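Taking the form predicted on its own, here's one chain by itself in structure tokens.
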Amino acid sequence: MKVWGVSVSYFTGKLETYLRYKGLPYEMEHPFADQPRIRKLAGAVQVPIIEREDGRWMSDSTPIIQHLETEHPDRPVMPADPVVRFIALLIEDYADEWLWRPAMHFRWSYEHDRELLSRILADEITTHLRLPRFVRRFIIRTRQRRGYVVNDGVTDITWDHVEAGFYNAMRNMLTMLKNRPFLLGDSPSIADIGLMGPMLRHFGQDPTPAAIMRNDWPGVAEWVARTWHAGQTISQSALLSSVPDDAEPMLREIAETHLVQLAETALAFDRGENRMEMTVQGCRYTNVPVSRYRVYCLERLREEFDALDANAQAKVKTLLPYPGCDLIWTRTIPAQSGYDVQRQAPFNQSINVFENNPVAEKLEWVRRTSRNEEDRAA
């Protein structure tokens, strides 16, 4: 299979984890300079996207992996207990969705990552732009800053609690970690593969980041590299057949911020809001853009625990009884994204992951009409 995406990618790390331990070959491409064909054929121009021998495409790493472990069932990643597996997509979701604000705040927020990264990325994904190089790299450097970290509730005010969520994975990460090689057993899980996109291209490279991990939590930077290579050394899966005590600060600090960001955001959704507040932790979150893919994320967990039995459903619950987290199984918040109603993905027609509300955009062209017309007639 050829896999459209960028070396530093912190989905392509992710995907390329899971090919890579079950030992599926492929070949990377960089998709930027391939725009028009791949928007479509896959629907949106963003990495990874995987272009299949037998001409079919696919996008968004989690279906991606969950429809793959259907056609290569050896070294399963989903444990075979099903609320073992709902932990693993819940701790999957949080490090796609909650960890991604302080990857790229430590990549862009400091002048020596975001040096180093727009170099990268200038020579991998804009090269067929007939512009000098420096001007791409300002136009890269400028982008990402602006759009991933200033106008995602990166302020003086929550500066820390930002960063204080790349220390609290990697202390929580810890805890499981002092009783088996992964997460939730002796082969990797969904859990552990989910992590590994922030833990391994941003968090595990990124100079600033990097460093701290390497010096301070050693025990983090030796899982990136057993988890990156774990396809040479395990032979068969062997996952846990029950949630370990030692998950619990891990759940509990998903609950008090991954999901915290799905409920307001599914709430603001609802209202037809672009942008919303949150308050995490007792840190204020104001400007926060309101993603749709992430009203999707909701769906999708509420999906998972809708098919679990009764007992199962039990169980879950009694590992999360922290506030909010009936989020998961009640419907007192709507979540209705409209996207892949059909439930097709992977092979769905993707959307851009970061897609402000649609329903807000659209009120927001009404708006700016209005006031248009108002001018011309003044």
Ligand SMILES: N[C@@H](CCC(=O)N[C@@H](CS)C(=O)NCC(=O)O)C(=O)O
Second form
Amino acid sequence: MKVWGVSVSYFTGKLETYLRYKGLPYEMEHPFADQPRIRKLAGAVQVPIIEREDGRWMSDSTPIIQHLETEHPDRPVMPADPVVRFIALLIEDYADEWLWRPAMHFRWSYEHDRELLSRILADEITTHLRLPRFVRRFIIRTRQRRGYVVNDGVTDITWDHVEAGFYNAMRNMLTMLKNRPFLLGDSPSIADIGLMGPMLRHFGQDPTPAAIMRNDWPGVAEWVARTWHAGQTISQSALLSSVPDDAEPMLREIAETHLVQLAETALAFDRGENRMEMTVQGCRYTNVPVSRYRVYCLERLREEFDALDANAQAKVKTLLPYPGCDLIWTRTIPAQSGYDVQRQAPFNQSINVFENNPVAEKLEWVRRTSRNEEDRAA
Ligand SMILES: N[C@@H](CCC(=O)N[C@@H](CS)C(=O)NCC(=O)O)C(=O)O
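Show the form predicted in complex with this ligand, please, because up to now only the form predicted on its own has appeared in this conversation.
Okay, now the whole complex, with that chain kicking things off.
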């Protein structure tokens, strides 16, 4: 298969970890020179996207992996026990959607990281643009910092809390990894694969967080290498049949962070808003984008929960006794993204994570700009 991806991308790293573990060969190409064609065939121009030998295209790492599991059942990454499976998927969702902000922050807020990564990306994905390299680097630096840091709620007020997200994740992972080589067993599960997005491709590679990981949390650096290498070292899947007690701090962190963001996102989306505020662990975030894709993530979590039998549902509730977790099993908060209604993913037309309502976004930008101009004139 062909993976349209980028060597330093979060979700490409997640998918590559999976493909390597499963022993599925692939070649990689960069999609950004061929945007109209990719958009037509896969929906959004984002990475990773898979072009299959049968001519079909798959996008969005979560449904891609779920689909590939049905075609390649050897060494499953989905736990057989339904409760463990649900918790593994919840950890994956947190890795995908909550750790994204600290990962982007470390990459684009720190000068050394920003300089290095803009150079790598300029040379990898913008060579089709007929512009001098320094301009291409400038465009990348500005776009990424503005879009994924400044306009994703990272400010002087939230800075330390954003960084704490990285440390908390590593602390909670080590609590689990003290007792076994992978989070939920003696082989990688979808929870490990999901965490490789941020932990391998951002925190493990970008200079500032990689030094922190290497020096202060070498056990996590070891896990990154172990998970990347698992295709060669693990011959069969050995996942737990019940959720271990040592998952408790990780689950509490997910409840206090990711689930709060999902709840605020679903509420704001329901109100038709494009930007939102949220208080996470006492820290006030403002000007956070309302992601339609994250509303869909909540829908998918609810579907997974609904598919459990009563006994398994009761066990999940016991594992998640924290305020706000009932978001998953009650319907007090609506979650209707209108995305992938037919549940065709990964074979549907995908959307970008930050895509909400493009027309409303544009109107809001015009309003904001004219307001700034009025202020300046006054
Ligand atoms: N939910 C998607 C997210 C993919 C995604 O957001 N990829 C990023 C790179 S890691 C991207 O392509 N962003 C497009 C952009 O920045 O324009 C997945 O799991 O594959």
